[in-house]
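We begin with a single chain expressed as structure tokens, specifically the form predicted alone.
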Amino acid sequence: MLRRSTAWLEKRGIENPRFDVELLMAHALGVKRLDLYLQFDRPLEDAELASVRALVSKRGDQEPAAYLLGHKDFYSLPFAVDARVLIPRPETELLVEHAVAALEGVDAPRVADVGTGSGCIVVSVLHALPEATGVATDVSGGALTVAAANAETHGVRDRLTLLQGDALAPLEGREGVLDAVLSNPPYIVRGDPSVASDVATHEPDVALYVSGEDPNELVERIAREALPLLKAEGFVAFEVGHESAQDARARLETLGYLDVTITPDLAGIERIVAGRKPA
């Protein structure tokens, strides 16, 4: 089984399919990965190849893994997601460790996380900070939902607050009020060859696309919204697409943020973009 589902997905285009095929038997069975080396020989009962045959089938069709497990790991935490949000990225998590470094050492650290998604950001902050508290803002009501699953399973429920709305709109009037302003904003321009098709078909389109075509739209207009509500020296941190760091340094700097720095990912790919208000 392993061997036919692993050479069907590579038929199908779907990268690293022997790891999804493992991902998914485990899965399907109900036991860890190095189980299925350690019961190589196991004979499957007809239940257990239909629910296996299942899995690799709509793996075969683009949906992603990460969907038809129902979770995936981030920060070294499990965050349940399903097709209302965007699958969490292991370079999303520079924007954690960054967030965490950065907090460390300030009292009760308050933070925002615009676009929470799974809310894997801003759980993976309180979890890490267990003095700091949150508040997460998504124009989507069912990815809040599932952000406040996350949040109670991490036990930082009661340290979040979710608010639905546009960006940091949800907080306006509330100014000088937070340490951190952090995002993963959309910063996908339609069309763009390089998105990988079970992303494009599946993942929701809010949590992907630009509205236009300025990949760094949302970038600017979340640093503006997040000066007033910055205490003086705080700051705004941000995920950002591929050669679009240095404009949105630009931007921030243009907008009157000090000290804004730029961290690449392990891809060499400039991928954290930070500034900090001034005093």
Ligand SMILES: C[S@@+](CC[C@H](N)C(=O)[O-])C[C@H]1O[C@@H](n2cnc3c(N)ncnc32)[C@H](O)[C@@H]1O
Given for the second form:
Amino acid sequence: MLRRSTAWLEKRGIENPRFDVELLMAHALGVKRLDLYLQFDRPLEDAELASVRALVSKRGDQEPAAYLLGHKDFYSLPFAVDARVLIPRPETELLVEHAVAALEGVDAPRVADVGTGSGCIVVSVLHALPEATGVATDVSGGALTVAAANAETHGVRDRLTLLQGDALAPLEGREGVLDAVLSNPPYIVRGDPSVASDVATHEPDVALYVSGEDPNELVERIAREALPLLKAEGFVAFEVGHESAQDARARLETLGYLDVTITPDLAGIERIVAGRKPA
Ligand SMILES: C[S@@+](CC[C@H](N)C(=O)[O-])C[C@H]1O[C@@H](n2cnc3c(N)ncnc32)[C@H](O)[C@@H]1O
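With the form predicted alone in hand, show me what the form predicted together with this ligand looks like.
Starting with the chain above, the whole complex follows.
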């Protein structure tokens, strides 16, 4: 079953088909991945075969494995995901690492996460920093429901406020209260041919695409709206798109941010852009 399903997915252009088949089979059979090998000679019941086939067939139709499994690991925590939210990506863990390192010495830090989706960024930061409190915004009510569930699962719900609205608009008027504004906003321009077809077909448009031709449209807007909300020396940190980091840095500097840094991801792509509000 492993071999045949892997070959079938490979033919359908799925990357790492063996890994996905192992995850889906283990999920369908209610066992750990390792058990597939420990029970290699166990015959499958008809019902088991049917449920494995159903999942593998959906994966063959490009449905992302994380949606089929219902969760994705991020920063060593399992996050519930469904079609209402972007699937957390490993490069976004760098944004969390940056924020946690920068906030470690701060007394009871207050953090905002704009476009929270599954809540993976803010929930991970609050989980790592037990004194921290957070506020997360999203235009999508469905995403906020998923984020609330993840915050509950990871024991940080009582330290997180979730607000529906555009960028930082829900926080308007709360001046000088935040230590950090974090965001992995949509940054893909519609029609970009590098977007994988399973991503384009299944992940929410509102999580992927900017409204026009400027990939840093939301980065600039959030950085501008963050200035009055941040404490002196508070910081912004963004995940940005491929080849957008230098432009994002220039925009943060134009807005008056200091010490603007760019951090590459494991593939060497300039990914995290961060800057500090002047004292
Ligand atoms: C790229 S996803 C990031 C989700 C999550 N933070 C992560 O890193 O996996 C962007 C999120 O921003 C939300 N969003 C898009 N436009 C927005 C806006 N103008 N204001 C607030 N949220 C927005 C989308 O609904 C989506 O959940």
